[in-house]
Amino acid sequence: MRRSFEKKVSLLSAFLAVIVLLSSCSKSTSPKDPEKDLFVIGFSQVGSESDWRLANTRSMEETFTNAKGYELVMENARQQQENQIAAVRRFILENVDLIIIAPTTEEGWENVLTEAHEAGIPVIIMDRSVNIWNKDLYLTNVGSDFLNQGNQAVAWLEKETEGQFSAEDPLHILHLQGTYGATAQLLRTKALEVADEAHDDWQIDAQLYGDFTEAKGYEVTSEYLNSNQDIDVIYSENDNMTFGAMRALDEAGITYGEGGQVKIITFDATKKALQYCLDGKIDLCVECNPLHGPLVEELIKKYRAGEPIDKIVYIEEAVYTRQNLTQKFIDLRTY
């Protein structure tokens, strides 16, 4: 009978030592969560409606890995704005660390903004503005000096024109704007109206609706053509809309850039502007950077180690003619 007992205590011994074996094994080979280190980004991008904007999304999914990091969670909104309106609130209840968001216009944001202040998550404005009274609501606003890169375009027409144009027989000037409340068309449009009514001898004949898209410039541009072709500059706010006013104006007979009959003001200064920049075909290319991703990582980080960011934070541009550029720069060129 003892001999019996012994056995079992000796059994149910080695049992437990399985068990508890088996237990320490589980525990130390658990795979872990990649996803629990992983900062959450939410991004709503405003659309993909031009090649500025393609870049733009490109940098912050370059900058935002999941290598570095981050997890960065990017829903387009088509350049609808509720659909960003709707992106956010499930950035809300999804509880991201941080949310981005590139407006499609300066109005509307108060409620959505204020949400998310409540719910204590902070917010960076990418690229465009809001227009709110209460600032607090998000952390910083980081993108282009859009009304300096209008008066730079300006400017530069001012020089480039002087004493050519009088009251009598003035400066006609087409421009083609951008999609309407967009801080870029509000700014550069601004620039563009002070211009004008500061100078007797310039008119602006007509501003069309381009919506920031190639198709939509090509549209207006060809209309406005059918009965009017007196234009001595075109002050585009972006590449794709200037490219499809080259279109237009190409299918008219009508010259443009260096010697034509049409000088060309473009906003964006992507790769293909600027080779048209070079080889001629346009004047002025005022640039609009979309590299946003590594600026918008230092302020974040900047953020997260409690440090002091600055409400407007402005991303490096410069103008460009053919005299300042090269074919090597243009090759090198991102976007």
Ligand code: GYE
Second form
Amino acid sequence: MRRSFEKKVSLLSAFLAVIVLLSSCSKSTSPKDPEKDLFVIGFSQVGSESDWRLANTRSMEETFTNAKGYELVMENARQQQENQIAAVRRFILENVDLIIIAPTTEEGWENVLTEAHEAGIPVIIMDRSVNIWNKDLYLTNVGSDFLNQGNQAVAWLEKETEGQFSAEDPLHILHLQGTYGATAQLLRTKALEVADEAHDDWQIDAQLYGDFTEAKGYEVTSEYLNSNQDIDVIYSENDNMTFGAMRALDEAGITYGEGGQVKIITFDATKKALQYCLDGKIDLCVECNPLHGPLVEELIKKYRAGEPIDKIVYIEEAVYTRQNLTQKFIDLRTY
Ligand code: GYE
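Switch from the form predicted alone to the form predicted in complex with beta-D-fucofuranose and print that structure.
Entire complex below, previous chain first.
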């Protein structure tokens, strides 16, 4: 009798212990858990094709930290749009709070953006743009004014070469192009082509595909130089292709930069390119600012506070030549 009483007591205490354990377990997933309060951002990044892109990724990672209340889920698309579309679909399934896309190319976004819209997940388009009819499918497009960048490059070239060439003896331009269909490629190309149309003393001798990478920039320029070395200007749509082209010129024994045969125009103005510019190896650096993180965060804060935000937001940028650069400025550059 006594033994059975003791047995009952110990059973009861075991039962109570389980209850206490269970209730303490459920506490760890209670709304007080800080993990639960993180604002989850699914970010589909283009890839890691350039120094610009690495700086852009860093800026996002440094901005959207757990300490500031964010969880940044970044997917690297390795420059393939289909990888981006798959990533966005995963973000929708995971029901993230917001999606950021740096689109590889402009076309082909209607379907997946409609899916995000129907799931009630807001989307920010960053860096490049998308070409879609229904602009309600994204909150805002934040990035560079790429046409302005191209126009600034062209205006500089006009001034630099004024009166030196003619229709019979034109300015020979070698044009290195970035990823076809990317806004940065389309608009930098457009600025040059429009200017070329307007100048009978300019001639684009070739448009070579460099896909925004150093390896391609080197490869296509080397190959071109095998059959044609009559170049006055290289208009290169990003720094990494420029670095590749410079290596090809070095190997072919062709001089460039100040006092050289070939003038070099480059886009991005990363630290390394600015240093070449100050050292007289590159003539013009058109800045493309990759530090989008803080600007995107500002827009997200406005959105969360229910404030209106502009459909297009441009980031601040400048152009650099040897004349307006200093070593101090370059040393302070973070990318
Ligand atoms: O110029 C290039 C990068 O879209 C602005 O992409 C970006 C471009 C940038 O790979 O270096």
